[in-house]
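Only one chain is included here, represented as structure tokens and corresponding to the form predicted alone.
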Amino acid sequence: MQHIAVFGATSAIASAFCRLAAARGAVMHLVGRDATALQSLAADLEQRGAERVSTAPADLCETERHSRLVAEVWQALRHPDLVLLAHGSLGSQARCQQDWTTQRDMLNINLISHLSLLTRLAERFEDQRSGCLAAIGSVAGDRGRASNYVYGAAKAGLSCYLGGLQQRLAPAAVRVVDLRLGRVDTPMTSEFDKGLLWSTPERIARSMHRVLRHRSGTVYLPGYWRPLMALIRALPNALVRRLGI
């Protein structure tokens, strides 16, 4: 039986992940902004087989609450096997370019709130000397592109931080996983045209369950994004501008 905490639990990908964990009888602690949605998800997970589900409504941009939220994870689970950070917002690149406040809010939810939580979680896991700490990143952080460089900058910063944590926590037998996702069909991407490279929350959730059992470091999901992003990183800037990718 796994003991799992999920921040941003009501997002499409996190909810799909939690449903799979519930079917395996997991004990879960869910954190998210919408208290009603959290309670609804918790009830659904218990019906699907979860041993126990507790919830904590919170705006994760309020970093002054993070110490308490992390303490509540250990109170609820005693010895968490996995903590997953799954919150964030894609936002609008155009609005970010036009308004610093919008850009700051984008960086707060996608980077600063994560670093604040990771700082506190890393200390707990280091003392525990076991477990897995994972966060949902994005291939957008692999290269700055005109179409999404604010979101990409946040994800690049998160990936760099996770890489450092992986080295720091390895001697304590704590695995750190950067789940670098490609395009996923969720409410956050509802305005985008979908094509062959798009995946579903359910497919991503199944892959996450596989890799989080034993992997550490950077994992691209689906796996075809690893060679694709290697190619995109290698392209000359002039060609990237011409292609508009």
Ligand SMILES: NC(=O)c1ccc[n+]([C@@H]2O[C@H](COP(=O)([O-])OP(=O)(O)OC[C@H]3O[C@@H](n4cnc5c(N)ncnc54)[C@H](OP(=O)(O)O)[C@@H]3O)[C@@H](O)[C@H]2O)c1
The other form holds:
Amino acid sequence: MQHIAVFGATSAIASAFCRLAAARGAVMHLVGRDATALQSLAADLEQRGAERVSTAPADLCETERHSRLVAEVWQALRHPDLVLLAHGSLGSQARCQQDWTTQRDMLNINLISHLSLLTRLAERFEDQRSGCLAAIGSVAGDRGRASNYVYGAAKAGLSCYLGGLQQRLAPAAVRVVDLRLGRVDTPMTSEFDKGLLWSTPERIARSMHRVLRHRSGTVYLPGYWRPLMALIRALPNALVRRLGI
Ligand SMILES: NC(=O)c1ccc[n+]([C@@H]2O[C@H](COP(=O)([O-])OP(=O)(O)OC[C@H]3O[C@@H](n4cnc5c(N)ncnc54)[C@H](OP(=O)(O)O)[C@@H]3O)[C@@H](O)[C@H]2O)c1
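Condition change, the form predicted alone to the form predicted in complex with this ligand:
Following is the full complex, with the preceding chain placed first.
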């Protein structure tokens, strides 16, 4: 994986992933909302060994810009091996419940922006007939829970979409990966108490590097989330409500 594009590149998880790719001499194209953070990430990656890093600042909720942003990936990299979608926002479930506009904004950043990008990226990858298209999903999408069902609904929609894309693009030798992450200690989760099940961006990035080289389909990271979520999905509603999980 030498030619890599990342949307939401300044996220803690994506930045950790980019640092590993840089050390292997990758050519990278980074898209993110914060132009200053994007520039300093690019400079850091070049210092770490990236062959070349280009950047495109963009608010990814502005879907009318997506065709252009995707065209720029192919201009910068010519033949991308991997495009990773890593942007997102956990937001506030309580505020989403009280206010439809807040809820719609959450769905826009966590679902609609992804589907818009994936539509354009799928078309390009189908023509290219190689490469890997990956997006960061979440175990929150595996079962609706009172604490985060708006974010969870967006991630569930994303996972379903990626499942369909995987079937569509397999004959074109394009791998599609749904990276279903558990809890990771990043700015997004800064307000949570951390415990046994938590992981770090660096650990997740190492696993992503390994799986994105050859896997397709749904990958739980860390892997213990697969049996854990199978169990949580199997629990009866009344028990989930009583346990408050
Ligand atoms: N942390 C976890 O426990 C966890 C678990 C499962 C899945 N995930 C997923 O992992 C991915 C990365 O999250 P993270 O944990 O690394 O959190 P993070 O460091 O807070 O990163 C979130 C990124 O999304 C970007 N973003 C938000 N709204 C945007 C917009 N409108 N346009 C462009 N970029 C936007 C943010 O940009 P700004 O810096 O400009 O705000 C930031 O770079 C997300 O998809 C998240 O849902 C995280």
